[in-house]
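Only one chain is included here, represented as structure tokens and corresponding to the form predicted alone.
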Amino acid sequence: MPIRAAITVCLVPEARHGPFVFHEALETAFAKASAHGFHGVEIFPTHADDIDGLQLRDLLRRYGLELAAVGTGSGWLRRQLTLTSSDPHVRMQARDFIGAIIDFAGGFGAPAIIGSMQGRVADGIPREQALAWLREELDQLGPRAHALGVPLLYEPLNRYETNLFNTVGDVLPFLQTLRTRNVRLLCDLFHMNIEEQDIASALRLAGHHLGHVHLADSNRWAMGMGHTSMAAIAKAVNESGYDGFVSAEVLPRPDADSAARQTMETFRQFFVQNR
């Protein structure tokens, strides 16, 4: 299957100024995504229960789109839930929140994303303890996704957002300690621009662990609107055998339609998979 282009749709009012292209109702956003030529949409919901599955299925069919992935970040944004909280009740709530999104997304053949809900090593907590909590949760959530035939996506974030894992090289040894083999990496080019010495080399290192790509420039605008050099990055992705989505998790600047248009120009230039 060829690499496909996706675009982000945010349904969380508190994330209005976040790195998501469309913030309209689903049908409006899907109509725009389809008009710009995208193959899929990545949704950032408030909760799994807040999306009407029948409506979503109808809209995807009507606009010829796939569900590329579903984000879980609202669990952190709205409720401060993380998988590495020192409070076992909070960890349980975080697991349940993510699990519900895994179940919902998996019904559409799409993975759930663990980004901000991974949390961080809190002051006073030994790093190994925080990693043990994270390992325990991923070893429960990974098989839950596997039962639905989809991977679970784990996203290394930059140092300003987490102190768990910031680079591909950091996180790969940790993945090997998991009992589950169903956790894949979401490689976000914005975070990688901050943390990786060489983004293309990091993508090659990810290899078969690569499960999703966030296509974003150095300033988190659409690719082509910052200073990230795309040629070597695209070559690494194309040669890796990756056959998933490259998804625009970017700021809607100078406006949403311009960000969408620029993303598709970059996609067609470097991934050469027109609709």
The other form holds:
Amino acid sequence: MPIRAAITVCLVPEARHGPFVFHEALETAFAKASAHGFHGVEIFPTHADDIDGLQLRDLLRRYGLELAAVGTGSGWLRRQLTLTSSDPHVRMQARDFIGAIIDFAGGFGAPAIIGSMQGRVADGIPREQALAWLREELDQLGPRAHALGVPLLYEPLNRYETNLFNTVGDVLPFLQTLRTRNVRLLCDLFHMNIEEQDIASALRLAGHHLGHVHLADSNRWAMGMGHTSMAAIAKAVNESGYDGFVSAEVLPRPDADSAARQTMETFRQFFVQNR
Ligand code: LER
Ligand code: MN
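Having gone through the form predicted alone, I am curious about the other one (the form predicted together with L-Erythrulose); can you provide its structure?
Time for the whole complex; same chain goes first.
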């Protein structure tokens, strides 16, 4: 499979100011994604039941799109659920919330994303304890995704969003401590621009653990609208053997169509592709 381009569609009203390009009904968003030449769509739903599976299947077919990934962030945004809460009931609800999205997305051959639902090491909680909770949950959810033939995506975030893991180098040894081998890394170039010494080297280090890429410039606008240098980064991704999506998780600035157009321009310039 060649590397393919995806674009984000947000169905959560509370996230209307978030880094998602389209904030409208699936059909309108898919029509635009397809017209811009995207291969896939990444959806940010309120929960697993937000989307009618039959309708989604029909729309994906009609617009020639793949489901690239499904985000779980609204579990945090709307219900403050995290996998590292000190409350076991909250952790269980977080696991159920993510599990339902894994099942839904897996039916489309797409992975679920664990971003903000990873949570953080809370004040007064030993780091080792928080990591043990995270490990326990990933070891439950990883096999659930594996049974559907998809990976589970774990996304290191920048320091303002989590204190668990901020870089590829930090998180790789932790992944080795999991029983499941089915957790892959989501490398978000916006977070990496803040945290990594060298983004291309970090992507090389991720290697076969790389499972998804959020394509965003330094300011979280579409790639090409900030000051990240794409060439070395794209070279690292192209040479890694990565065959998944690079997905525009960016602000719709100056407007959604410009962000989509700029993303595809960057994609065609830097990534090996066939459309
Ligand atoms: C989610 O993919 C992400 O990158 C976080 O910053 C939540 O917005
Ligand atoms: Mn991201």
